[in-house]
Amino acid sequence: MSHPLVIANWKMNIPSGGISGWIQSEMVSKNEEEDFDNKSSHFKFMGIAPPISHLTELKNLFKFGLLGAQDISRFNDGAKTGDISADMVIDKGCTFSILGHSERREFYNETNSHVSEKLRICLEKNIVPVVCIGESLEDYNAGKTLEVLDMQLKEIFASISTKKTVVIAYEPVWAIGSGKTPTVDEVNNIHQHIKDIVQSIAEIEAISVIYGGSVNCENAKSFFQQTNIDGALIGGASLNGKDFLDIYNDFLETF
């Protein structure tokens, strides 16, 4: 696992009683060494991605996890209204980036090209892309995960070639607010065939592959027991800052 991670992604939400609602006393600073040693440590793999305009006043709150974008800009600047650049997320302290959600490709008609315009974009600009893929409730029903899958990933990666981490989330689009998940065994599964294709095709040396996907506090610890599976990018349920907690806590315990 070389860069285990569970996100936290709020969407276009503002949490259950504001961002200092959000934060919980464990993940404030006792301005101690020693607590800030000890709370860097523990947070280290807590990912947090706000809609953007909550970026400052989140970083000025919790000062221990990544703070990552939503989105980026496949392009670096000019007359592109409404686009956010790389460089703009990293000013406002944001250490990586999702690209590709579902969501984008569904009410914004984004494609593997795109995603994979900004997939370069962040291994340049030193971001860390989490980069996801899944398939429909018809794919799934017909058996042509893999099948979709594949195409998704030799679409985005091919010809990338990268020392730098990347990472990929499997949310299968069926799953993503409906309370449906896949078995943990088919998931973990899935997670080592999308490392052994992207493998295949491209020259990456740190790979993690997480999941999302209606993961919550009751079926998280399932998801991280299992071998493959990384990390989580955790939606509704991210939106209670206890809940999300609790499952990050839930993640340490079997990491």
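Positions refer to the first chain, counted from 1. Rigid core: the largest C-alpha set superposing within 1.5 Å between the two forms. Source: prediction; values computed, not measured. What changes on going to the form predicted in complex with ligand PGA:
- Residue displacement note: Pro15 has its CA displaced by at least 2 Å between these two forms (rigid core superposed).
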The other form holds:
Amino acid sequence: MSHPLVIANWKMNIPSGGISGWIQSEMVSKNEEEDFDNKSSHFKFMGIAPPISHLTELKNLFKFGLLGAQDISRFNDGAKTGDISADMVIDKGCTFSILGHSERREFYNETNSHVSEKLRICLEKNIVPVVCIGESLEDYNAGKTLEVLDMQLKEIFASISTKKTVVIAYEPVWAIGSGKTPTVDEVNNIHQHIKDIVQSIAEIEAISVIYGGSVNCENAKSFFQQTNIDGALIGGASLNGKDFLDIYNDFLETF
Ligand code: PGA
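Next up, can you give the form predicted in complex with ligand PGA of this protein, since the form predicted alone came first?
Complete assembly follows, chain above in first position.
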């Protein structure tokens, strides 16, 4: 079974004082059993990946949905200054982690081989990995999108065999934060291709492919209506709680 997911990637935004303002009244329970059950079911595909420092406060305010990390260390423990391990984010309530975001690749020289190490840790520790892949503008313009994605997928997923859920986020680097996106048909076809390639190089029972890159209130629904788009990874538009909730509700309507 695939795992649909609409994720707010806050990146290094929203000071801790801004968390309560982000939470929408619909996200808060009236403390009645029935209301709690309804909200648990309503928000089960919503993921929030705040800065690690915000996890406890966010968990206290928003009891539903899934909490995730924006990254984990490729090491399990020890002298790795600045790193945060999988066990540490699990301790804080995270059930998924974004891996290999293009900003990690650009600013911290993260490679496909590092992403693959992190993927293996997630699968071992029962964290749902959200593995980001995507082509640069140069590659897109040169018609090399599939070639680049295939290479990333092969380097990250070769010889993986798992019954656990794997989420892949297709995020064209040129679409992130730019207001530009590929067409919904392009994304839909690429997602099918990603599913086919991963099935051919790895044994994974449950794969979801979500789209990221300038998803907003205006365009979200058109992406969600496509059969191969199982959710979204949202940066800029997720910084406003109301916008993110609207996008999430659009997702539920098309689901
Ligand atoms: P964006 O970011 O929605 O601001 O384009 C997406 C992402 O980086 O995951």
